[in-house]
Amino acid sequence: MIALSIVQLSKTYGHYRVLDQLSLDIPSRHCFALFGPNGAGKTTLMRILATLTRPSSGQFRIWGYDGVTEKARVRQLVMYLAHGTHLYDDLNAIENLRFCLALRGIIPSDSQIKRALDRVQIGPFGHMQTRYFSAGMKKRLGLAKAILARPKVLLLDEPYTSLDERGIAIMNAFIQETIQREGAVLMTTHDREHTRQVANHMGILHSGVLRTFPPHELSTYVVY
């Protein structure tokens, strides 16, 4: 079953083409890692798939739903953990989780929230305003949100940034868990070592053009 299907997707800003007729299928139970230099269009692609930016042409589907005309359905299936955290600084960690999940129609119990925060190892900081969180703690809180939401398609923009080795291990464990429960993952990254542990397929985005290759060929490519 194809979880994410992209067909000739393009995005232009004025005369500059960021994505050039990109096509890609990601089946369920797969993790696709996307490498590429800064400015290659990786984050633009993620924002399109998260329905935050509209493509200039082409189409994409999430579990069969059109990403442009059926955005509400797509948003229930997708979770996008961006490079930035997009948290509300005046709310504490628990309040941030409740607010963000309520927008998805999810009302977790106190015990579910506690388990998620404990799993990402920030349980003792649940009542602290996130303005006082480090970058790594904010990344862990975003991961706790994904753990509670259990998305069918997980979009990760530089998931290892700001995380220590233990945080990276927690992130990879959740990626594997998502795959095992019939989900799919698309991640942008510059980290070869930790990506190799979870990715089934890989590709390089350069000048808006995607080139795919299997993980065992990673060492033969300049991935930036």
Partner chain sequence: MSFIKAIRWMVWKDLITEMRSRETLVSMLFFALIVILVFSFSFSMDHQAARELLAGIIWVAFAFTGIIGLGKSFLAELHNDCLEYLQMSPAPKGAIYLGKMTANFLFMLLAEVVLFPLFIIFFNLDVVEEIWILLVVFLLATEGLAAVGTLFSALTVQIRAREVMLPVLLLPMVIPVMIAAVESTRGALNGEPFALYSQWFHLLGVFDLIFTVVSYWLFELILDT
The other form holds:
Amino acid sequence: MIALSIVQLSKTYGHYRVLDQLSLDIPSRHCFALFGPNGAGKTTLMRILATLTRPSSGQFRIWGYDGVTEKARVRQLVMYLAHGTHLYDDLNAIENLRFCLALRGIIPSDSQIKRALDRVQIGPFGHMQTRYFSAGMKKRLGLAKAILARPKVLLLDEPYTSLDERGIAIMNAFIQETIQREGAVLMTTHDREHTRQVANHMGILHSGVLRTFPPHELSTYVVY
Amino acid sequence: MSFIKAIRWMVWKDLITEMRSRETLVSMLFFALIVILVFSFSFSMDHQAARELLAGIIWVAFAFTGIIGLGKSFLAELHNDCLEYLQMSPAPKGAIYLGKMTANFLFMLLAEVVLFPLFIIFFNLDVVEEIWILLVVFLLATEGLAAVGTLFSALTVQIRAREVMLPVLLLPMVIPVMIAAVESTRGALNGEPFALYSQWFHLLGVFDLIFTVVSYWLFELILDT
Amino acid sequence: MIHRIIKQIQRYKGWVGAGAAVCLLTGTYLGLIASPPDYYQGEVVRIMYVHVPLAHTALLAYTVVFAGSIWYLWKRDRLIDNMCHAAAGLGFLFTGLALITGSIWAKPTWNTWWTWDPRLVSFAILFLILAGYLMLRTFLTEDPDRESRYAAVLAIVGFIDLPIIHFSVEWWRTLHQPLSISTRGVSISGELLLPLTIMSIGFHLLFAYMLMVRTQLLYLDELLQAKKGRLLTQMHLSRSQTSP
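For the form predicted together with the partner chain instead of the form predicted alone, what are the coordinates?
Below is the entire complex, every chain and molecule, led by the chain shown above.
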């Protein structure tokens, strides 16, 4: 079953072509790692797949649902952990979690929330306003959000930044759990070492053009 | 996801945030105080003729104060890219609009309810008999301002010169609300019989209905591709 | 892949322009020379031959913006968005001229540059709404998709609001000043009707002509920018492929 199907996707901003006829299939139970230099278009691709902007041409399907005409269904299936933390500074960690999940139609119990916070090791900080969180703690909170939301397609924009070794291990464990759950993961990253542990397929995006390769050829292709 | 639940969560989030930071309400109240003082110096307010202007001054103060609140409403969402999260969430955009509008309405109404006693005190108004009529005017006019204002706040928050663009775009659109609010307030303050100015209530009701529906429909276009 | 409507614009705009010129020249001659001065207002009434058509055309322009905005939101056709932008700019121009000519007429007639006549006030508000629309577009040029969408939303809200604004201002004026002086009070005698009609048609045609030209300009400019972008991207790609 193809979880994520991208066909000839292009995106132009004004007169600059960011993505050029990009095609990619990601089956379920797969994690795809996307490398590429800064400004290559990785975040633009993620934003299109998260239905935040429309492609200029081409289409994509998530579990068979068209990303442009069936946005509501796609949004229910996809979770995008982006560069911005999507946190309200005046709310504490638990309140932020409740709000974000409520918008997805999920009402977790207190024990579920506690378990998720403990799993990402910010359990003691549940009642602290997130304005006092460090970048790493905010990242872990985002992960807790995904743990509770259990999306079928997980989009991760540089998931390892701000995380220490322990945090990266928790992140990778969750990625593997998502894959085993018949989900699919697409992540952008610059970190070769930790990505190798979870990705079963890779690609490099350069000037809007994608080239895929198997993980063992990582060093050949990713040389920027 | 229940539509009503989504609205309630949006309102809850805005109320809790405001209760903890108190940023919006405090800015609104102090701004309004300054406006009242400036008007008092600009027109010599003991003069009998100035009483004719009072209804207008009240609503100018309320309108500009409201715009401050409306502007901050979506500005808060820009921080940490929260607006992005609202955009990509499966919750219906109409529910997000109604939630935001309700929160804005409540804040604006609260500011008006706090400020009006100050007007009573500064200008020695006698409003005991008309207090309910005035309250209805406040409710209807604020709803109209909040309905269009929430839509325009979302529209202007992501563009350059947003603090200028919101009043520039909003004020011409809400002129009917301003006229109706000022005329009904003046009628009530002067103790005129209700039948003389009841037409303005109808105007406010029609405006509120039409523009809440129109803004509700159009909000999706602002927040979505 | 130049839009087929652009080809038609290219073919017909000359005719529309010529028609506008003919009507306007005829109307001006009739209005300034051939028709008699008004019994009450004297020579000044001649400005009505320009003011009234300008006002009508301004409203026509705004209707075009409104209808075009709805059409754009439905079909997302770039040409329609360009037409909305062009029509708004023209509407702004015509509304401004209508206000100025109205003011020029008001001074000798009622000895005041400005009167709070409901229709004049409504036009002043329309002027502000169109100014806001154009400002919005100027501030969003980095993101053309959002620019078009937001502008369309603004146009729709404004158009629905216009009759409500007009009624509320009218009620307000009847309360505070009886409508003894009003542009509606001007009776149009038969001799004045002919030049007025010809000028109206002339201004409508002028608007159509300017709309066609400006829409074409905006559309071609977008195409040019896109082409420039494609060439630049290709150059950049070929250069980066040759370097190590």
